[in-house]
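Read the single chain below, which is given as structure tokens and is the form predicted alone.
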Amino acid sequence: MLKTRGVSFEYKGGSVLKFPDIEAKEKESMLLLGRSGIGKTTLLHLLGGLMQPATGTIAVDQQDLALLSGRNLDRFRGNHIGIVFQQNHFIESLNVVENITLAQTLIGLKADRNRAMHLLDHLGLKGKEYKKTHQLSQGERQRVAIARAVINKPGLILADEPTSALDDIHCEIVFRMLEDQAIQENSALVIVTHDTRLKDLVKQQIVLQ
């Protein structure tokens, strides 16, 4: 589902980040750990095709992202990569279902409200479908973000610090939700975090130096 080789990124001013090779298979969870400022979010953006590496290759579902650009890259990302950002980036004027299905309509797919409803039910949000996202708690908003990330059944789910602001109980709950969705959708799950509590929950780990 995900394979990288020799990936690096160069910031303006000459600072270069070199990343270890990564390989994650379907239904597999992986942690990319590291202290703040080590380049974790940069790596997530590279894996998601939101930024271009200076060197190396990133392949998702056997597709080299460097061979795609513009609308083709956007369409591929929408179909094959689901991202849970640190900031949810919801459109506050839309309700919960509309925010989830927006991930479909933006890439030219028909909004599948039934699947959105199914995901919300599975994530314990039945009855919240027509609420505005600002009416939800932080934990509920996070679950909506997970539903949005997996609405198109992506081969790769990326999550950026999904548990850092949560207590121990909710830390494990959110991870189990992400893990469960990855298994349900036959996806690879890659979590980028400095939250060391997850080390006890995920066997496969890479520490960024």
Given for the second form:
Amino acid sequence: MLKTRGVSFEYKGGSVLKFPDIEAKEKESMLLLGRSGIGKTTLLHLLGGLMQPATGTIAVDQQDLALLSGRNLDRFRGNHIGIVFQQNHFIESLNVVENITLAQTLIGLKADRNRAMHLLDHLGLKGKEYKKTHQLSQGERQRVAIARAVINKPGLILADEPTSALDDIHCEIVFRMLEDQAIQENSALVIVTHDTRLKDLVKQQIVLQ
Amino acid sequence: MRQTIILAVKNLFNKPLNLLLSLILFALGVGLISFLLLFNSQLKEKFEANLAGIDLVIGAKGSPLQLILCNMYHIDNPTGNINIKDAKPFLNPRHPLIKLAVPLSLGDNYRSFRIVGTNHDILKLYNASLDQGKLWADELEVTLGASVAEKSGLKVGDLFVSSHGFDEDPDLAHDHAKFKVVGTLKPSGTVVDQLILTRTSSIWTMHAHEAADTAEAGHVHETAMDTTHAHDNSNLDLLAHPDEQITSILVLYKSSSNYQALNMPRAINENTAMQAASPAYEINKLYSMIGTGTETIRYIALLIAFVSMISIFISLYRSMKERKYELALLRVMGSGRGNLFGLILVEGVFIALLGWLLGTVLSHVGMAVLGHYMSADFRYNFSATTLLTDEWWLLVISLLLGGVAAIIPAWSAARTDINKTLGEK
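Form predicted alone done, so how does the form predicted together with its partner chain look?
In what comes next, the whole complex appears, and the chain from above leads the way.
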């Protein structure tokens, strides 16, 4: 549920980056590959509505992001886009479940604790619901981040280098987890990475140059 | 909105030591200011209630303020006694300028409650009325003020031995004669509540006996033993004993704007062995003396309040910087800039609210503790439970201070650069 056309971005220095057109449908997974410094993070921020492109359109769930601004864009992002960052940050003062339901209450939805519990259970985090996030291992934190990204059933799940710090076995486990969630929630999954191990797991690939 | 408040409160309690530091400072500032407000208002209230319209106090020469404090507020010791023969004109019921003259004789106490020899006119002065039993009539009969009755546990019909002077001292007990409680007064909110009232000659009897004891001589005090005279305890009765002494006379003029009345104090001070002091004048002098002290404390309190505001600012700014990822994350999850601004603002205002609450509780507890000691030393019951209008104003000002301290951190939070913050690995 992501569609881009002729997107480019202009850095402050004046250098311009052009990105290929991307289209990802629901339940589909896609890799955006490229070496370091090629603008992967920039593209992720553009797709997530965290930046505005210089040219082109980005549509998520049929909504052109450029037509939204300020508060509306923030709300739309909270509702329709789930992002899993390479470094997973949480609200330190809240426990695991509260961190997940916060994604709902921040955009004015009612906190659905049952769904949060169900997701945690599904991701193998039963028993960790009331822990503070800093008490969890790196792998557990990543799974909490995934739960948080999908709690609102977003049309688009963006993941930034979700596997680069993991060994081969966990690399596949985490990818399957993301893929599984995307299928369950009818989302499109877009992974931005330089991790070539994922090439064997995902058919759709776009290489940034 | 509700979500923002919950999150702000959870954030604050997540760093309890930071919160505590800001709270203590803020509560100290608020507590001091609120305590000053309480103290000043109650002191003024009590001083004014006890002015009781008294125009003049006549007593022995000495400090006029001491004369007022001793005879109207029963705080200080007497300046001395005056002879009835000197005070004759002022005790005369037909004096053209004086509406009411209430004689006071001090010198004894029971458990630090002053025993005052006087007549029933004192009740008119302070609007006091009888609660149980009857008013004092015969020698050594006493009627208790409401607080005395409550605190001493004495009841109508009880006997007690007084002690010489103004502090409880068993060595100075007048154990040769006992006072008898014949009645108690209703609370009047004035100093009368703290007094034990008896007739003037009771005091004479107590001290005449003492004089006889110590003088060894068989000289029996003439007046005290004068049983043939009809003691009606009126001023005329006092006039019949010109050689006796009293401590002071509380005077109410017929008209306080009368030209002659205005000249009376000067005439007394210049022409007699006594002095006359004006309560209103002396109390205003006292206010201005206390005022300098409270003014200084007020500036210190304002300084503390200002420092505590800076402490809130620094604490919020630091925690905001520490939480920049969290803030960026909140934006990613759908919070607007306004929400982040509100989040930090609520944190500042919440510290102020808690600080005000803590400070107010502290000042009222302080007032209760002080009141406990003051009621013994100053003969006032201080109330620790009333919340003044000024204290509500203090709340408004506190919340504003908290808000102002939070504005810069809140503004920085609202301007969090998501891309830069999240781009940092």
